[in-house]
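Next up is one chain by itself, shown in structure tokens, the form predicted alone.
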Amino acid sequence: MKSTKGKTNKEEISLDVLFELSEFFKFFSDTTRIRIIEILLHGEMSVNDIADKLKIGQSAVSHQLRLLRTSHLVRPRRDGRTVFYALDDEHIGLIFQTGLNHILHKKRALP
């Protein structure tokens, strides 16, 4: 796979990388996952605390966290029997905030 580091606007990005990008953005297409990401912007939290905040079952939260974990959007940390989750890195917060800023900008621009 070709590296995209240092790409300029004139260079093509490989189809493999564009496919990976498409797959990556699919994980942002679910409201529950977006809500989990928004909660984790404020720091690490246990599965049960996330479920309480969302007012949905722990198994539904665990399912979404499993998807987010396999896509490298969140990372787990175990402390005894409790699993805590955090955003995988600062890029996830930046992507969330950029998307949110775009939506809010469009809403303010409407008559």
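Think of the rigid core as the biggest set of C-alphas that the two forms share within 1.5 Å after superposition. Everything quoted here is computed from the prediction, not taken from an experiment. Positions refer to the first chain, counted from 1. First, how it differs from the form predicted together with the DNA.
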Second form
Number of protein chains: 2
Amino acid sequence: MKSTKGKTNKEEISLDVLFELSEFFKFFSDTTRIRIIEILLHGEMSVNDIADKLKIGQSAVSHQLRLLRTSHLVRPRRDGRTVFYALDDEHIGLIFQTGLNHILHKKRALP
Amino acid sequence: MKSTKGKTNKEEISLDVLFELSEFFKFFSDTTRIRIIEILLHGEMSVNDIADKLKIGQSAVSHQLRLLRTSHLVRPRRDGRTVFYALDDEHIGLIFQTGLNHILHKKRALP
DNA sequence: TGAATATATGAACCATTGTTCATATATTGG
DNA sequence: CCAATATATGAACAATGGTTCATATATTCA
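Any chance you could show the form predicted together with the DNA after that form predicted alone?
Full complex below, order starting with the chain above.
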């Protein structure tokens, strides 16, 4: 058998892919980053505005944005001296929402 | 307005929930843990068998399992001296698969 | 009960990571 | 060009996290 695309299957998942997968989830596993992601789900925003909104340093935000940018989760758009960041990956919202649903369902004790 | 359950909405998400969400994604953000989770997606398995299969120490596996058990992601079942672990949360498969699909799509350059 | 086997746990250790501080780079308006 | 503003970046630091080692606990079988 070769490939049963989609759905849950019992095929072997390579170590490489599992590693990438854990690396991918890492982006969502930090409070600052997930707050940034949540903000960007509503639309693009400048670095300073993000920092102000989260009440954390500009540098911290910039460092995290670099991480996300390097991995193509966010995309910068320069307008004059301000840089606006937006989500660069359509799947991010889905991952975020899937996790969020889990948390909320658990909280409300809904199976 | 009170609550628009489900789907994507633009309601405020509390800091607490965002924190919990990042904590939840943390379980998937380590190679060892995600490999354990992947194994358990196929069904329950004993601690030693997991360690053997992953070729890592029994202690390391046990430590990670405790973490997952404490957070109710896995559930132990004792049979004699061996303890079998199984996934204890129906949403785990969904999260895993959602992330996996993202990785695979990205790899195959399918938008 | 005592040896053997399976799992759990605590402490120590090293690596990773997120923040801060200082500073560099970039852009605009005067 | 110069001052002001916005963002980026490197180094240092503290905290967190995952593994290992040694040992404890639990269970079965002879």
